[in-house]
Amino acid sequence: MSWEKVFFALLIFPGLLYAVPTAWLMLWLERKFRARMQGRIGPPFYQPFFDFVKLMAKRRVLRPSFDSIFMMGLPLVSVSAGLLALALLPISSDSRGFAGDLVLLVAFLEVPSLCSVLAGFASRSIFGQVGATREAILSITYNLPFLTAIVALAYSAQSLRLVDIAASPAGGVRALAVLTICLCLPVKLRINPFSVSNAEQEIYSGPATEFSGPQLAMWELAHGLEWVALTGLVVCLGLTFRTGTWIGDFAIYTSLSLVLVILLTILATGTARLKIQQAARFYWRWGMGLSLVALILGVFPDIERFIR
């Protein structure tokens, strides 16, 4: 991959200039559809952008210098990880990638969750610490099926390159692995029925309870970038949408990502929050079960051919 394509992916598409407005659009879609399902009007489409500007203009709560630097650095790391993860996605038909980019992508996707856990304890708030503890427990729970599904995809394609996985033929392994990843999206995005780490009625805003001003604005942006990166991951690895033209790939990729946001919002609005024990049981039973079946079919492809 040339340096020109690297900078284009990081700064233009699917990087900074595309990802940030799309993150605000996805956050608005989530709020708008949730409001309409609850019989409310909902915010205008530019509300997430105005919220970001308003938070950036607010004064931060004074803290010791080290705590202040640490609490500002964590959301910045999360935002950077989201942008880097997006730059690795094989969206266009001429994507090349590099050996092992799948491993790097998974690492970048896990950075926001890790930073959220650290932020909860760095805030020195009991509410933030409770949210961070829940986030850590859930992270251990859902990462096992999530990573097992990723391994199944890589083993089935016999490659750790995202381009090779996306270009591999559809089959049972791919369907089960992508279904497992979809099951992990609500908990990774902290929405119902798996929003126990940031339950507003119980612990205010979870790990970000004590954050304010620009720090909170960057956390909101990082959360929006998680929406863009995770929905993009499902679209790129789960659906064969490439048309051979850059404009066609862009339009189909963006449209499918927004449709996935709407479906996740409908799920979140129509379900109640589960307890942490129930959430862990769900992922151990269903998520791990599906991912193990996908891994077995990937390791022993003759089984899938026999079933067919």
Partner chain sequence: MNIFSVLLKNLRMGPATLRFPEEVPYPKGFHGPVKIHTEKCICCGMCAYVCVSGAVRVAEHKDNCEWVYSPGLCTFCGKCVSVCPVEALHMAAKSAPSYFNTKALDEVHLVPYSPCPECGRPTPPVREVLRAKAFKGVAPNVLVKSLICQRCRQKDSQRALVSIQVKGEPPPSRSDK
Given for the second form:
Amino acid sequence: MSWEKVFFALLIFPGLLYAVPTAWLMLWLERKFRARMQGRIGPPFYQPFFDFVKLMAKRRVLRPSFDSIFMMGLPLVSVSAGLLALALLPISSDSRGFAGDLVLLVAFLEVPSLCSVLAGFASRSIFGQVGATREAILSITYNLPFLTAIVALAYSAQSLRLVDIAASPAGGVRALAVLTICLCLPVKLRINPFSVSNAEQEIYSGPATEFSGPQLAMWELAHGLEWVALTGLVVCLGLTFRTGTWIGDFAIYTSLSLVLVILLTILATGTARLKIQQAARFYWRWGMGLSLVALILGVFPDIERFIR
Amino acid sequence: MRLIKKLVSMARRRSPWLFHLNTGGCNGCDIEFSACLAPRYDVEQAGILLVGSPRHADILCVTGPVTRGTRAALETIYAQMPEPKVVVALGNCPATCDVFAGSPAIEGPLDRILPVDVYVPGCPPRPHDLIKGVAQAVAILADQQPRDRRIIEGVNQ
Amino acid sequence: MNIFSVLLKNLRMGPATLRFPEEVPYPKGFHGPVKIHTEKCICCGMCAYVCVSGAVRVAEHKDNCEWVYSPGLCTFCGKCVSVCPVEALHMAAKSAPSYFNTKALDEVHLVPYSPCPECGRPTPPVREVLRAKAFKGVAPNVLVKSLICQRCRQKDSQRALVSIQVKGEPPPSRSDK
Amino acid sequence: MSFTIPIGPYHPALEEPCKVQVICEGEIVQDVSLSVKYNFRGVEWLAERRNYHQAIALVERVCGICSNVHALTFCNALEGLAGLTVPERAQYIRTIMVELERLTSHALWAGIAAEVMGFQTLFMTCFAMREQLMDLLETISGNRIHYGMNCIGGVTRDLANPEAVRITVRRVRQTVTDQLIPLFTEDKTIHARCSGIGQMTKEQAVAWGAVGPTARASGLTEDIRQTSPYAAYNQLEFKVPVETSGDVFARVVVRLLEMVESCHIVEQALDQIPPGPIHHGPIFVEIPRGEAVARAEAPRGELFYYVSSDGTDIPCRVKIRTPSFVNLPTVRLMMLQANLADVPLINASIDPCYSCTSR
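Alt. form predicted together with its partner chain, vs. the form predicted alone above:
Below, the chain from earlier opens the complete complex, with every other chain and molecule after it.
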């Protein structure tokens, strides 16, 4: 990968210049569609952008200096991790990637939730701490099926490159693995029924409770970027074909991500929040079950052939 | 620079986040306040969001006369809100204590404790009056008018 | 009914929201701020007596009566309107506007006193409605007396008492037609 | 790791200030302490310094959700003291108002409970339905909350348009039976959150003195409307819904069924309402020396008023016992060994009204 390509991927597409407006668009779409399904009008489309600007323009409340390093630093780390993860996605057919970029991507995708845990503890508020604890427990529960699914994918494609996985033939393994990743999306995005770590009625906004102004704006942005990155990941891994042209890939990728946002919103609007034990049970039972089947099929491809 | 200022003012006008505080009222205003979230009024159409933490809020909506038990919490919460912030007194209780005036358990009215920017009269005000009051508070938030000038102007209508 | 069918129904029906600044119409008989017809008021102070929060205050002066109302104190219960004997009060069909200064909405109305037909001193007005109500079936020669001031009325009663003692005549009573 | 989590005095799940101090071991609640001092405004103290007419408007402002039943019970006590007979029509209007208020209160509660469970859509559905009732109440009384309908010896406003009431009530009943009841009872995530949470047996309910829907969800059949009827309840027929499982889900079911029953009562009352005066006569009534007590079934349970008079126009003593006051201690019982995530839900399940409790 040449330097120009890296910069292009980081700063223009699918990095900063593309991802930030898309993040706002997705945040808006989620709110708007939820409002419509509840019989309301909902916010205008520029809402997340103006929320961001307003929060950036807020004056800061003074806090101890050690805390403020953490509280400013963590959201920024979270935002950059989201951007880096996006830059690795094999959206177009001419993207190359490098050996082992799958591992890096998984690591980057985990950074926002890690930051969130750290932020919760750094904020020294009891609600932040409870939120952080819940986030940590949840991350254990969903990461097992998530990682198993990734391993199954990598094994069946015999490669740790995202491009190879995306180009591998469609089959039972891939479908099951992508389905497992889809199952992990609501909890990774902290939406209903798994919005346990930011349950407003129980612990305010969880880890973000003590954040205000620009720091909160960064959290919101990081959250939006998570939406873009995770839906993008599912689309990239699930899509078995590429159009060949840059424009076509871009259009398919964006529209499918938005469809995924709408599907997730429907799920979030139609459910109540579960408790952490129930969420954990769900992931251990269904998530693990699905991903283990995928892994077994991936390791022993003969079984799949036999079933057919 | 002027462009940024304009943008910020626009953003403040379009995304006011409210923190709601009942300082010991009878609940009436609070119910009407939550009715504003309901489909019929839907304050989200104006970008208004009800937040759970005072650190996220721009506008402090106070209902109820300030009782002895709530005064300390009220002051803490006001201090936790980042500038710029405005205070809206919803209903007659925070403005004048209404029926509870003269009770030894009341510390209010609110303007004895915090600077109040907008008063919304009513017992309780109708949801649309609440929203109108918040809209006026938003205008103050966006323009950052000096407080004493507003007092001279008196009624806005 | 499944929750998803509710969601679908909401999507199909469209939002039930009123767009700003559209408002829910005020119903007939809405309890808005209290308004006074000073030409009907008889300065009886009933409204101030039943007002729980002191939003309505009545102060008597030498030649007029001051009726003060502050919407900021009002509970909009409508008690003052329902006890007013001459229907001088009514409630506006629109709520009060929001304000920036606590004294901004206070209303002060002066009810002028009319001169007493006998001595000319300012006296609280007596309206036709009240005369029709309170002095129903009273002889016309007594009805005239309903307009006179308190002091003249006292004098009148004293005179009547004296006349009973001196002449043995019965005083004019209500049952006379 | 054991830590103390203060829920309140200001919390997104609470409309009002209240402090639930939860001592947790991990996510499991070990101990709970409640503090309700925040709303104390001294209403009883103020009522002893206001005349009877002012006191009616004052006691309405004890609580914004069940204001009408406060005024009604206070008037009932005063009428008992003065020996007044309230005209039939006024009694029926009072009954209709109280039942409509119960409907709005339960709709509000259902919405808040859904919101506490994180089910925003259901909150919106409940509040959309509630708006119809609020409109109706506004056309009847002129106010959306604090109706100011009751006065000593009758009501202040007549029921101008009974047809509008009937139409709205029919629509509300349809929404409740077609949408709310299936949604609350059949949705899997709601079941997962409500079933088996916050258990209280019948014996415990008796021992802790629970009243209203909280007690009826545990199998008690106590309802003041049936055991000692006031207003026009003795001429109306209605069932009292009772559940036996005693968990949060049972309380949900009891309240939803009560809403249907309330619609039924209003429709009956509209059928039977006689013509006639709405007030017994003179506005100003002399309240003789003596004491009186009145009870009523508020949306949350038994409401109790004690009024003592010395013959002047100012009450000597007004004592109010509100349903939430007796229901709140049961919260501790139900919360022990519960999950932290269940704490707001259990708290909401008794429909606590702190402004009633601490006044």
